[in-house]
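There is one chain below, alone, in structure tokens, taken in the form predicted on its own.
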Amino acid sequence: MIQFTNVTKHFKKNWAVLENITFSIDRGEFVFVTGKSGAGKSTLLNHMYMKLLPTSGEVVVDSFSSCLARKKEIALLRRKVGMIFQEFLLLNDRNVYENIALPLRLAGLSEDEIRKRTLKILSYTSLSHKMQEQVTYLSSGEKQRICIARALVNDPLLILADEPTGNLDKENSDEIISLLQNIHGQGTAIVMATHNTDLVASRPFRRIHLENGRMPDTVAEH
């Protein structure tokens, strides 16, 4: 489903944020991307939905190649990818329902279909009782569940989670990981970047480890 082949990314001439990265991720797999802050984890994820394109090498996601895809095709790819960010990036002037429904509105779905899908995801993420509340007043754990619901509402093939537990305490972190594991159990591929080694060590998923933009070892197994 995802294939990186000799991927290098330069932001400046002699500064390689990623260097000669090669790995593959199967459809429906759950993979952790680990490494310290600045190791290149976010840059790696940004290549997976082609917000960034490699300086050299190739990224293939589903049937989309970084070497061939045009802007219109990249837009189609992004409809198949759900994004979860550490910073939440929610609209504070809208309620929970509207934040989750936003990707469906941008995709041009009918109001009936938007309502049907949004209510289903609200129920799945245990947020139905919060649907009319403004997100400003919710806890960090609730905000992250909204982000997961928003990422899930388009029924994506792949969810990319960039440090989704970085702003959460252990209890909320465990709840978020459990929710992501449930989503993975339904067949959705998940790639999660984290620097939390304790969180990774206790879960039986494959790990891609980065150090200064490089993979010091081949893809490791837990």
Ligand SMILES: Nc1ncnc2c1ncn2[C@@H]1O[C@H](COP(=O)(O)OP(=O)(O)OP(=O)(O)O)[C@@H](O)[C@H]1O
Given for the second form:
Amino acid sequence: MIQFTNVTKHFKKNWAVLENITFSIDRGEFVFVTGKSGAGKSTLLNHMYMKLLPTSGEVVVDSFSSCLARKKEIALLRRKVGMIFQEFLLLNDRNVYENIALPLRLAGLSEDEIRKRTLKILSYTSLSHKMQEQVTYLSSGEKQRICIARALVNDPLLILADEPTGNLDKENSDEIISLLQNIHGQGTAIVMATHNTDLVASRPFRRIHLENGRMPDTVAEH
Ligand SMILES: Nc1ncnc2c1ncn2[C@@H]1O[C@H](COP(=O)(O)OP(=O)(O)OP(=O)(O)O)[C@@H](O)[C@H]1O
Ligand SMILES: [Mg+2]
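With the form predicted on its own already on screen, would you show the form predicted in complex with this ligand?
Now the full complex is given, and it begins with the chain already shown.
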């Protein structure tokens, strides 16, 4: 479902943030992207929803190619991808329900359909009892569950999670990973960038490891 072929990304001349990256990820797979701070993990994930396009090489996600994609097609791709970030990026002045319903409003669904889907996801992420609360007052673990719910509400093919446990303690991190594992169990592909090596070591998923923007052969996949 995701294919990177010889992807190189330069922000400045003569300095590759990603260099000659080739790998593929299957439909429904769960993959960790690991590596030190600055290794290029976020840059790699940003190519998966075409926020960034490669300087050379090709990224294909679902049927969308970075070589051919136009703005309109990139917008279509993004409807199939849910994004989760370390900093949550929620609307703090709205309640939980409205934050989760937002992608459905943007997609132009009817009020009935929005309500049906949002209530289902609220229940799935154990947030039903918080739906009327304003996001500002919630804990970090709850905020990240809202982000997952918002990413999930459009029924995406793929969820990209960039350091989703970066602001959480161990207990909340484990809860978030369990929720992502559960979502993966329902058939959604998940790509999660993290530098939390303990967390990666304790899970059975494939790893794409970056060192200075490269995938060293020996540790690339196992
Ligand atoms: N838009 C940009 N313009 C210039 N340089 C950038 C840009 N985005 C990232 N970089 C550089 O690319 C390198 C890789 O950054 P990236 O954010 O992908 O790393 P990361 O592995 O996600 O790190 P962290 O674990 O700290 O999140 C860094 O040296 C960063 O400064
Ligand atoms: Mg990053």
